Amino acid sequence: MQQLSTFWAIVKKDLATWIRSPSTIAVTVLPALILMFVLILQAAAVTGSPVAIVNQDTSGQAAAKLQHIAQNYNGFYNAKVLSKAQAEKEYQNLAVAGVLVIPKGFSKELKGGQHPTITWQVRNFNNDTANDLRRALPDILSTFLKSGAAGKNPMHIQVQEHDLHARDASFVGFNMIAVVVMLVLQAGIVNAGLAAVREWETGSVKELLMSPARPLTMILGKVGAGVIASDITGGIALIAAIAAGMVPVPSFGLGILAFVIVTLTAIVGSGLGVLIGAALRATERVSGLSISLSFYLFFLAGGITDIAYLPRWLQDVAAYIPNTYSLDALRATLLYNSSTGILTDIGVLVLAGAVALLIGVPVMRRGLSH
């Protein structure tokens, strides 16, 4: 009972300090508070650049049927009609990255059956956006045929797409859920490490030692604050992303198991925390190296993307990774509204809790017996 009020008195006075220290908060959430800034900001360009569609043939019906599907196609961030002198001007000031030029004459060639030529400029500077505009023609001209405005429609290859979610995900609020593992991790790091360390730097850890406590109590203590800490910055976060419509609200249910999962997640965090803290002993050192190993395990884990666009070998790499399981059951609990292997992620995480926690305590117990 004592060890316990004395658990307690450790995690409120750790996160007393860190509610006290705008420098430790702003060390633990602004990278990735900033992070989620500007995938808001970007969202909108992401399906695609804009573009600019010449329509030469203005008194051509097929060829206002081509320019309308050119111009209400979701693949591009925005589509200008505009003269050829104006598309040309927009193309070499960089405003628009590609040209759809329908020929003078398109709509009358097409029915004449001569094969009239649609011509698409691509400013090509890379490979992915030349790509998507690549891909932005054939899918224009396959509506099109199919819309009949080009006569009887030659194709017969039907692609029957079956989703495995009901819903397609948004992009932000894909990448909000990395964001928020990055958050909780960081913040389970940064707080331990820094409670840690914190001891030795103001020579406090003397005290502590003095004190009836047990080095075990007092270690929990700190990565429990750590543990705290984490699940309100992700906690914030997550209700920021659902406020904001990014993320849908989850039923009860599964909005239990996703603060599981960040809890789980914050106790690897803390524990990775107390190991670095207890060894490395200095907040420069620290900060340093915690904010690189959770930027690193964003990274590993697949980041802003999902582990099955990695190469085979960091799928590996991947596997062991356990912010990997906790983005997994986040996005199949908060996203798509499933729990399918979620009690895999959820065992992954408890071990590599437990693994964190092995290792930090008695590095950290060593370092108090010192």
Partner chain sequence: MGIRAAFYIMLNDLRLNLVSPFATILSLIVPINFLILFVLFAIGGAKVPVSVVVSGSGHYDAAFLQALHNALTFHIHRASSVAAGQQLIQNHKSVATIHIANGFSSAVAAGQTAHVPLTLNNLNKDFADDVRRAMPLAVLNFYHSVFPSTLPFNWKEVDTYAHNVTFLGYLAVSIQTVALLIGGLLFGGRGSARDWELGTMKELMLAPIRPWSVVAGKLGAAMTNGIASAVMVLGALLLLGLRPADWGQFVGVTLLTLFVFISLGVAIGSVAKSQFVVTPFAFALGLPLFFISGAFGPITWSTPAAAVIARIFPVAYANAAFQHAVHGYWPIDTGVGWIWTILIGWAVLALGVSWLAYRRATAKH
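Other form of same protein, the form predicted alone, not the form predicted in complex with its partner chain:
Shown below: the chain alone.
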């Protein structure tokens, strides 16, 4: 019971120190905030372009249907219906990246079995944006043909789409989960690491050694404080992402699973933090290494894209990085409303957390004994 009281006292002391230390909080959250800002800017640049739609067949039903489908296509940032002259002016002024023209007599020609020509004017200032626009037109036409507005399908081809996940995830939401995992991991490393370093830098390690508390209790107290600080930081980030509409609201059960995954990630980070803190024993070195390590782990674990699309050698590396499994599990629970494969992810995180503690705790115990 006495060791439990000591454990809790150390947790409260380290959490209070963390809350009163703006520099520690800044080291914890600033790198993730900067990365999140960059990703949001990147999303704004790649998730869609403004386009103009010119419908010259104003009385045709098929033309009206095609205009409606193009106007509501989710790959466009903004699709506005303009006259031919207005669209040309906006295109020349770089206000739109593409102009779709539905010609006069489109509906009549289609009904009569003729082959009307629609025009798709694309600003190809870079191939990423241009290819997104080029891929948009087949999607729009496929939806138009499925609607039946064209009468008999002139292509004589039916397309059946089978998606891997039950629902799509937004580009920002997909990357936001990676930022949250990075934030949780870094919070654990920074807070547990700096809590360990602080004992040597302030000389309070001597007082701790003279107290009745066992070294293991002191170390676990620092890990506990790191885990709670990580859970608070990651929880605030996730709630903000859900409130902003970047991440869907999960069901109660999947929300609990997400909390378990965040906590296991925090244990891994805190175990690494204790190890780094005991080995380096200097605030500047621990802060610098924790930021660098978090960024490396973020990119190696598929922070900006699915690891399935990374080079083979990088996929092999990612298989040995714990936050790869945190990312996989959190994206499944929070973005795809699924728990498929989550037991494997949790098992790997439990193993990684145990390994981090089995290495970190003895290193700090050895440091305390000297």
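For clarity, a rigid core is taken as the largest C-alpha set superposing within 1.5 Å between two forms. As the structure is a computational prediction, the values presented were derived from the model and not from experiment. Numbering follows the first chain given and starts at 1.
Once both forms are fitted on their rigid core, the CA atom of I307 lies less than 2 Å apart between these two forms. Once you line up the core between these two forms, the Cα of P116 ends up 2 Å or more from where it was. Residue displacement note: A244 has its CA displaced by under 2 Å between these two forms (rigid core superposed).
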